[in-house]
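So this first bit is one chain, no partners, the form predicted alone, shown in structure tokens.
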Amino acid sequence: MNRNKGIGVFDSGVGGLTVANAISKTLPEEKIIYFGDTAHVPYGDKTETQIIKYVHNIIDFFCTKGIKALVMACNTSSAIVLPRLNGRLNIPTLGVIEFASRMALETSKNERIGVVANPLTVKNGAYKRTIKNISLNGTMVFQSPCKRWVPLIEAGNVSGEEVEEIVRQDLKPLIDSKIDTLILGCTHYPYLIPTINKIMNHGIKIIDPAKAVAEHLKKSLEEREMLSNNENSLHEFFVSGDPEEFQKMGSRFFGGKIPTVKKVEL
């Protein structure tokens, strides 16, 4: 396989841009491939059976543009269609959750673990899975649906007084139960964080696991032999939205200006 080719990165929207610009600054080599399901934002409100079709798509998708590497930056898409695909790809395929969920256990020191995520990623209970599965000292994961919350960062409200109430209302079951550390079970979370420190308790760590997931790309490509020597490589963006409105919301979120977005039907 071509060393240059592309790492495919997806999410519902923008929230992936921050796994993507990890992955820039670890990997600057690499040429980025990113796909933003715009037309279906947000994933939290759908059915399992929409977010398999949507997640298939996407990867037939992926397939055209022959990448090496495909990271779902995308908690609902790690929890529900990762675990279902059966060696269908052949290239490395990364999810979210187990890396956030080790950083968290390295991290927690009473071994009591908060997750906020959207309600279909709580419900599905992913996170609580691979937690106990890794612990061993049984600890304790407290969940908080938060539905309104990627609303809220794809309009580009992320701070003032109604963002701020909208927060407390969602992790005061979490301060509640005396968690030390906090999950962010959604990539678009990290845009939230300024507006999370000023609501909790500065003792308590906030995981977000794109750095770890950009660290364990590199691990996995360097094993294979696979990382690019490319310096002009050049990313490209899709949405099956309005790319305009992504380009817009991308740039700020991404950390530098993003030129073109296409539109792709999927």
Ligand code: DGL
Second form
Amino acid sequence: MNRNKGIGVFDSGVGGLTVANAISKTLPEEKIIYFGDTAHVPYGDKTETQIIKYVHNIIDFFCTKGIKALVMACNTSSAIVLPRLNGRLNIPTLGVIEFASRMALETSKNERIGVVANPLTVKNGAYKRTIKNISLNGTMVFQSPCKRWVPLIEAGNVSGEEVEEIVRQDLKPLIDSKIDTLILGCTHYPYLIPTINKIMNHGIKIIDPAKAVAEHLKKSLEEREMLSNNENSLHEFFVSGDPEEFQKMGSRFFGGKIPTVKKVEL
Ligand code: DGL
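The block above covers the form predicted alone; next, return the form predicted together with this ligand.
All chains and molecules follow, beginning with the one already shown.
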């Protein structure tokens, strides 16, 4: 396989750019092919059947582009679709949930971990299952479904009174449960870290797995001798919705302007 092929990274919208950013810092010579399924964002109010269909279409799109690794920079897809793939793609395929769960278990001292995520990820229960499977102790997992966070972020609202009030309401049950570690169970949420920090007691540690995902990807490409040696690789960005909207928001959130975004009908 050609080592200079791209790495496919996808999400429902701009959230996965938090992971793409970490990949581009850790692996600056790699070309990222990013797909934002903005025609269907937010994923949190969809059904599992719908998510399976969307993600299979995205995987088919990446197959037409030719990629050497796939990163599901989306907790909902990682919860619902990754376990069903059973390693069927013949390339490294990474999700985010196991990384975040391991980091949280290493961080928590009181064995009370909180998870904020969209309603579908919460309902799926992937974090509870994963943490239970890894943990030797009876670590307790408290979840809070945050259905308003992704629409706010996609609209570019990450601070201010309205945002703070919504974040406060959704964090309250977790703070009341005396968690000492909070998993950001949606790749959009790192954009809200300053607001979350304002509300939460600073003793509570925040877990964002983006960097760990990028490190693991690096290791697995290294092992396969598949690291790119192209110093001039340019990332490519695709969406299923409005390309201009994504370019505007994405450039704000991605470390570096996004030059062009193409629309793809899936
Ligand atoms: N950013 C995605 C996640 O990590 C999807 C969020 C959404 O569209 O609800 O789950």
